[in-house]
Every structure is written in C-alpha cells, then in structure tokens.
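So this first bit is one chain, no partners, the form predicted alone, shown in structure tokens.
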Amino acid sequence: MRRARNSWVLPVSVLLALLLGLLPLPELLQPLRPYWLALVVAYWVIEGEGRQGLGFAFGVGLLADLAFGSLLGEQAMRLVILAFILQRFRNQLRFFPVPQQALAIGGLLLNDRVVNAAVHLAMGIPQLPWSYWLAPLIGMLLWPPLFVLLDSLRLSRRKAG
C-alpha cells in the first residue's frame, strides 16, 4: 500500500528557497547565507520518486538565474552539477543517516563554490572575499533539520476531506 504525497511541498519548498535567497541580509551575514535552492534541489534528487533530476535542477536554475539577475545558466549549471553527482551517489546516500548526508551535502557545497570560483576566474568577475566559503558549513549544519523538516511534510497524510 503506498504512502498518499502532498503533491504541492515541491513547488513551495522551491519557491520558498527562491525567495530565502532574494531575502536581504546585513552586510555582515551575506556571506554566511546557505545555498537553499542546492539544499531544496539535494533533498528532491536524493529522495524524490526519481522523476526530479537533471531537468529538474537546469529548470529551477534557470528560475533562479532570472530571479536573482545572476549570468544566465550559471546557477542552472551549478544545480546541474549538483543533481548529476547526486543521481550518481542517490542510492547511497538514501541510507546514510542524516548525519552523514550532512557530511555529503557539505561536501556538494563546496564543490558549488568551486565550480562558483571557476566561473568566476573563466569570465573576469572578481572573486568573492573568504568568508564566502562559510556558506557550505552553514548549509552543511542546516541539512539534517531541512531534511525533516521536507521528509515529514512530503509524507504526512493528507486530511479526509
């Protein structure tokens, strides 16, 4: 007997991941903003029903793109990069505890900021100071409660109408 899914806690955990991204922060906590948008798209790759993949990531970076103003496809490629490594990794990482995912996704986050960095140097943009390599551990330390937080309301049942 399968589980009924709320069907409506992808669009809104993307959109409220957009919109944690757009939130201003003081200038002293920019740099420790978490990636929401990598954290939203990890959690659906890792444990959607495998529809949510490559496209899925391109698509919500692309969204992201154009809503933060950044160079178009650049998010698109970092999410892209970041579903790829997952799909590859998804059935191992299904059955790590949430503690070593967080270790994973850590990992996955500094790799985004690489390929970040590498973006950067490849077209003459400056790169961001140091502090801006805190946001992996920041996103790294938000894994587990986001993960339950999402793995609880994806698998709640819905109230008989």
Contents of the next structure:
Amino acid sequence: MRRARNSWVLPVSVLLALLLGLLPLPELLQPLRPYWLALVVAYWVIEGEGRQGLGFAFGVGLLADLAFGSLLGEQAMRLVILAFILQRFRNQLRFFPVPQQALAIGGLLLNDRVVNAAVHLAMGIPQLPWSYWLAPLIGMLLWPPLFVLLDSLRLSRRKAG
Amino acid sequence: MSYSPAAPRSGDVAGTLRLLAFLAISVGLLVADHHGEWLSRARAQANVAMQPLWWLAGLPSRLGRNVREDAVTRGLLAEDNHRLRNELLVANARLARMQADAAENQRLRAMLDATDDGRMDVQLAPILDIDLDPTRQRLTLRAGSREGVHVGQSVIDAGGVLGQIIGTTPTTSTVLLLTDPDHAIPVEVVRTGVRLIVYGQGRADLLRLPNVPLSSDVEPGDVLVTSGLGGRFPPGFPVGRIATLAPDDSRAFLVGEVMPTAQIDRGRDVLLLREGRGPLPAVARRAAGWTAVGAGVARGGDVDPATAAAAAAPAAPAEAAP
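Previous: the form predicted alone; requested now: the form predicted together with the partner chain:
Every component of the complex follows; first up is the chain already shown.
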C-alpha cells in the first residue's frame, strides 16, 4: 500500500537525474556537474528499504550509458560498485547524521571518479581534465538538500495516506 | 526507521557474488562496445528510444534561446516598425505629390483638349533652369529651334499663361515670364470684357494691374484672360484673378494686384502654344515630341488649306517644317 503510493518518486527522481546529467551546461561549468545519478541511486539504495540493490544500479547505469552516449557498461559498472559499497555500509549510513552521510557520499563519489579513471585507462580512452575531480565535492554538498527533498517527497505521501 | 534488519552473513556472500556478476557483465559490455561493432546496432535502436529524453534535456536551453530570440525579434520588430512608419510617411508624401502630379496631368490634358478645339498645337517642354529674381523672371526650356520652338510663342501651364519665348538656341529656349518686370500682357475681364494690361513686378505670386480707370467695371475676384490684342497671345487663356484693388497715389486710377493662375514657380513642364498650325497626324506628333491629343486629322469644315495640306503631308516633312 505504502510502497505503491510512493512508487512515482523513484522513476521521477531517476528521470530527473538523467535529465540533469544531460542538461547542456556552459563549457566552464561542465566539470562541476555533480553525478546526479549516483546521488539518486545512493539515496534509493540507502533509503529504499532494501529493494533497490545492484540490479537497480546496473539498470540505471545502462540507461545512463545509452542516454549519455558513454561506453555501454561504463556507468553501469560505476553505479554497481557504488551500490555495492553502499549496501555494505547501509546500516551504518542510515543512522549517520546527514552531514556525516554527505562526507561518506563524497568519498564514494571520489572513489567513483577513480573507478572512472581506471576504466578509461583500461579502455585506452583519453582521461577527463583534472577539473572533473571537483564534481565529487559539489555532489557532497548537494547530498543534504537532495536527501531532505527526496525524503520529504517520499514521506509526505505516507503521512497523507 | 526501525525497519532495518541487519544483513546476514550469507547475504554478504550473495551480494559479493552478484557484484562480481554485474561487474563481469559491465566489463563484457564495455569491451564489446569499445572493440566490437555488433553493439552499435543495438545502440542505434536504443538511441531512438532516448530521443524524448534528449529532447527534454534540451528543452530548457531551447526555451531560453527562444526567449532570447523573441526578445531580439521584438527589438527588431520595434525597429522595423519605426523604420516602416518613417517610410510610410515618405511614401505618403510621395503619393500626395503623385496625386498632385496626376491632377496636374489631368488639367494639362483638359487644356490640351481645349487648345485642340481651337486648332492649336502644343508642345510639352521640360524646364531646364529657373531664374526667379526680382529683376529677371526667366525659364530655360529643354526645347529649342531644333524642336520647332521660335521667338514669340506663348507658354502656358495647367493654370494659364506663363509667358512667352524670347530667345532660342538649337536645343534650348528662354521664356520671359509674366512676372518679369519687363513683361506686359493685354487682358480682359471675363465678367465684363474690360480690357486692361497686366505687368510683371518681379514677384512670382503677384502681378501688377496699374492705371485702371476709376470708372471701369472691375472688382476684386474678377478673372482675367488674354484678350488676344497685340497678336502675341492667343485670346481666352486665363492670366490671373484680381486680388486687391486700391486707388493709387494720384487718386485718379486704381491699382490692382493680380494672382497669376499659372503656377509660375511650380511644375517641371510647360506647354508651348503654336497658333495657326493645323494638328499633325498623331503619329507624326508623337515622333516629333508633340503631345498627342485625341483630335482627328481634319476636324470639321473650318480647316484652312494650309492646315489641311500640313495634315495630309507625310509625317517627315510635317515634322521638319517648324
């Protein structure tokens, strides 16, 4: 009952994350674009009551690969790794205060960049400029508002119901 | 919030296995996509499905651009509007002038018809130069003896008599205007037939009418036409309208001011009258630069032999005889 009521938040949030990832940005702001998809996936893995796991992350990643035109499997792999680590520490993370969560997310996003760089290196694809390493910082700063927003969206329906 | 059962150990193992499986699939896809071509087709299919997403993602920037373009377009429109308004004003002014031209044209045609009834040929001559000086009121026409212009011809325009030809060169001719201080023209009052002489006084808008006997039946507003006396000007052409009449210094005569009906200081063309010449065949007149009027070659029975001969002659000789 309650899950059915909240079901719209998940696809909408994923779609919005995809759109935000695709949104054309000025050249200068491009490197600062946070990895929205990772943030959304992280939220659902942490707060999704255990139903959204590696398969969810993989699916979203494949979708993102198709949408962004990156190598098929690249983002799928990154998100799967992210989701796996989050699942491992899910129980701890759930009881962290939001700022601490943000720090952990920042670390995960940084790790994601490392994975990304590794994939690029392994595939012989040119590396992204160094400025792209600033994105995890932005993502970390965005985590608290995003978390509060998604939580309120998810829970307001529940209260109303 | 309390709903968070601790993951069992076996779940950890299963999770790791699933991670490995997903990683294997990802790497497989990566390698396949990077090195092989067989995925490109699937990709193309997927791209079609992704079109709406891309369209959505591009929407904000497109909207922004549209708004920007609209703003620019608005500015351009305002500018255009301003410019077009100005152009409309100019065009209206032009139109008004053309209407004036059309009206003048009509008057000229009416006059041509009138002169044609009196069996007088007219020649349209463009004005080359205007000399409107208090002591010299002259026009230079772009028509000379080569076109058959000769000294003594009367010059008219849509309104009435303008003056007379006082000199010609092969290609140009000089008109002494009514308004020249040296010019005088015999006139009669249409209403009463009183004969008077109107003098120029060096002003383009006023003629002088001196020495009117106190007893003569003349009033302001009377229309003056050429009387034909003196033989220089054919009778019946309007000269002017009396504007004022006042006793002169001696109190023995009246002095009047006459507003010429001809537009002395306006227009680009004048008509040269040529009395006593029968109308030429229309073709010949056109060829010679004579304005064609819709007159027949031989009108009625009152055509004199010379006119008839001229009319019957082939175009070339008629044209050559000035």
